[in-house]
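Coming up is one lone chain in structure tokens, specifically the form predicted on its own.
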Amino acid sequence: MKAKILIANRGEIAIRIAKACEDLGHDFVMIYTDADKDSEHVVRYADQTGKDQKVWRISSYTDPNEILSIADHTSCTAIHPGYGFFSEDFRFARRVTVRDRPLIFIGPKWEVIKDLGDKINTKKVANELGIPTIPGTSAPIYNEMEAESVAEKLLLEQREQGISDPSILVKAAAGGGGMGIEEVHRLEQFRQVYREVKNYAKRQFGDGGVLIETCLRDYNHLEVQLLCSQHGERIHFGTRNCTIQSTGRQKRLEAAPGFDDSCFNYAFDANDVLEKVVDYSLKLAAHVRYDNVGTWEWIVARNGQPYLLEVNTRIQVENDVSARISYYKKKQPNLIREQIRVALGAKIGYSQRKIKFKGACIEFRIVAEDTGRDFAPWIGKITRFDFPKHDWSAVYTQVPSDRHYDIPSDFDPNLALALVWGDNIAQAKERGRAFLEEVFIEGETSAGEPMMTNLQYLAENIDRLLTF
């Protein structure tokens, strides 16, 4: 089936997924506003004009009448919502599919992104299918006193396991990506942050639902990455590791698999785990039909004990590290391709034993940002911008390279994705550190002052990939 597909995202995200369309057959629209208006994402295609235009101003990414207006106005079939924005707004999801013109939400099914997106939800489902959890709240709560009894009870139980420093993450229900989420460490901060966190969660999601969770400092990320159809068919390629981040949560280095013997002497059977956080990610997906592409974030403490945090249901922004490690005809794959096609009906066409797993990715986002400040945002113009090319490297961004480029302040500053892959972890390191010393980024503020990128931070923290 050929689709008219609009890229309701911006940036290096929209590239790839108009790259995926062009690779697939199909026809694309892209949107983009006044601050993108540089951006290679709409450079690139701006030159298609008439009944071919590619690209199309819009006032806002988060304003879905626009967005649909300009579907409608362009004969779409279908639209992808990237990350971010739209990708898990289940009201969107339902207003695309059911409206008089409907749409392809190109994702899971909107009732699948509500239940999901609930992250008391998710743990109430996983507890009732035997898949371990993070101590806390398993309901909603509103009330502040039954939330700060909860929290209690919490810190009580840390410190009665011997823990000196305990403390609670009090979170945002309806959240995700590391937003809307506060540490509590004593019960008389409690009551504030707690009000904080109800009326930043109704104030961006409509929901003031708040989670309340044992905080557990000494673990790794893991995220398993699936796909499903709407066949029932559900495969996984593989495990990646998300730990190092900033301090606003967000992620920095991620690496596939999820752990490796080589960088650390855990204290259990890092295969046995790996195998033990994709199982229960396949069951979960299972229970709940899961239809697209989809991430299942995981904890792991220091003793191997897994923890599921929560399901992500888009495509991640890092999807290829995992892509990169797993091989199907002796190929990567193209896990936004492999989401299109699954979303416009097609099968995935191939089981899980035809996936093979060799090697080891690294994947760094580049992003302006003084590192020693805590990643504060550099805002400014790009004069310079050379990344290096092998066969083993990927980079996806929206900044330009034959041109200057003014860094939008309406946005995070991430410049670029970085991949760098090999037969091994150690391998995959030590290509990382040769790819990072041959870029080249330069800039300056409207005072002249130098760029800042965290380049030197991601080259520091190689060797923490995959560690307690």
The other form holds:
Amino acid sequence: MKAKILIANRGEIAIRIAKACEDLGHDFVMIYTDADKDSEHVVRYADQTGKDQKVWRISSYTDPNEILSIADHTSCTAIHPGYGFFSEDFRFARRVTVRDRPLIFIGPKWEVIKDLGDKINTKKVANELGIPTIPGTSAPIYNEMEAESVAEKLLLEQREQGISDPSILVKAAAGGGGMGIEEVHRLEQFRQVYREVKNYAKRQFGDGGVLIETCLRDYNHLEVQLLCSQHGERIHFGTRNCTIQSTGRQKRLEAAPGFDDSCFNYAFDANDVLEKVVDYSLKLAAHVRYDNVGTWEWIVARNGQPYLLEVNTRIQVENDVSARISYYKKKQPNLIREQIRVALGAKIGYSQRKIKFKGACIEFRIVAEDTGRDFAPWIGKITRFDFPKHDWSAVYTQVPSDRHYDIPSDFDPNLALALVWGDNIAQAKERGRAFLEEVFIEGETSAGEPMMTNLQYLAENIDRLLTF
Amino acid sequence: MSQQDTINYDAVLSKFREDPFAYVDINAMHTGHIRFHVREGDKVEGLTGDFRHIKGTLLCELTRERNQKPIHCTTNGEVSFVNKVLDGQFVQAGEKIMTIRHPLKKREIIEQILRDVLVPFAAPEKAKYYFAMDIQNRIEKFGQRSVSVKAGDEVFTMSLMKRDTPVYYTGEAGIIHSVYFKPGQSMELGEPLVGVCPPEKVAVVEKIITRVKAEWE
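Got the form predicted on its own; any chance of the form predicted together with the partner chain too?
Below is the whole assembly, all chains and molecules, this chain first.
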């Protein structure tokens, strides 16, 4: 069945989805806002007009009326939400599928997003199944006094465990992707931070609910990549490690597999822990009858104790890191293609046994930012943007290399995702260093100051990968 | 040379006398099917009523996903241009659909002249801005012209690339006389956010207000 897919997203992921549509023989339509008019995801497809028009301007990526209106006007049959925006919004997924002219939502069914897309619900379901989660609130708090009393209890518990500098995390309940999270060390700081997070959550997510959790230190942050179908098939593509993040908890370097004994002398059996988090993830997926791609996020303490953090019920930025260490019929799969296929009703068509894991992969998230100043976003014009090409690397970007480009201030200043892979983690690291040496990015601010990127930070942190 | 000396009141006022209108472009705020309700030459009203609770003239309706979005006029005047070919068509957000010729009021003329007199505080980056919590509370309680600021005060929160950053005032101390942005609105780099009136400029401001009130019908 040939589908016509509205890509309800922007930037590099919109381009990756468009490419996957082309590979599968499906037609597609792009949307964009004025701030993105110079992005590659727009310019590359802007030459078609009339009934073949591929790109449509909207007021906001978060206006469902406009998105559905364009889907109807252009006779689309499905909507791909990408990541962020509507990708984990069960109301949107429901609205797409339950209407006079139903469309296919390329993601899990809305009931599953409702169960797992909300980290509070996830925690509740996981606890029911005996899957370990981080100590803290299991429902959003809106009352300052109540929040303060929870904070006090969690800090006290840590002190009783002998932790010398206990702390808690105050999180926007409706947030995600590391946004709206603050750490509090002392109770007297709490009220101010609580108010700031609450205000931020209201502004950014429309809901001022806040979660409070014990802050675990000295941990690794792992991810398990799953692919499930509407026919009850459930397979995994291994684990990733995304411990190296910015101070705003945005991922910067990510590697697969999740642990490697050549990188660190772990105090636990690494393979055993990886197997455990995969098994727990599959158990939860089976329980909720998960039916698309998804990422199960885990915290693993230095002693090897895993805690389920949340489930991302969508394709994740870093999906390709897993794909590059997975082989089916000796080829690396494309998880966006797989996601579209299963959402359109196809079977996965192969079992876990057919997937062979080999080698290691590292992804660098290249961002315009000042890593020395709390990863402050950098704004300006990019005047040169060149990446090397190798048969062991891939680059995904919306930044053009043939013209100047103003970074839009409405979004994160992510410039590109660069992946390198090798036969083992040592080779991947070596190639990663070589790759970063060959990258050229130049630009300037409106005041003529030179561009800032995190390239040096990425290079300096390669050796920290997969360590505690 | 003082600010007072640099203003040629006669020249400024004659400019407004020659063309006492503002031309307000109306753009499609959303993508959808559009249906016009006014024609060129029609008189239109902005918000009216004691509490500005009565909506302005219905200019057009945008229909997206069966949701009708009426677009009402926010200012009074006359429709000077309508992009007629769009009537009944599927338009994209941001497309220009009509222009309203709005006769300037005394207050608006005063505001425009004061832009050259007040000390502007410009947006340090292209971003969305909000008043800082404390300033917002004082504005709500006492009104903006009762709020004074001095260098180093946290006046705004800049929301840039999903990150909130405090913005500190740098400039002459004074009261916030004019506000040029709406909270959450995206402002270009260098666009003035507020106009601050330092104590030594109060006399100039009062003179402008008196002059325009006296000479403008």
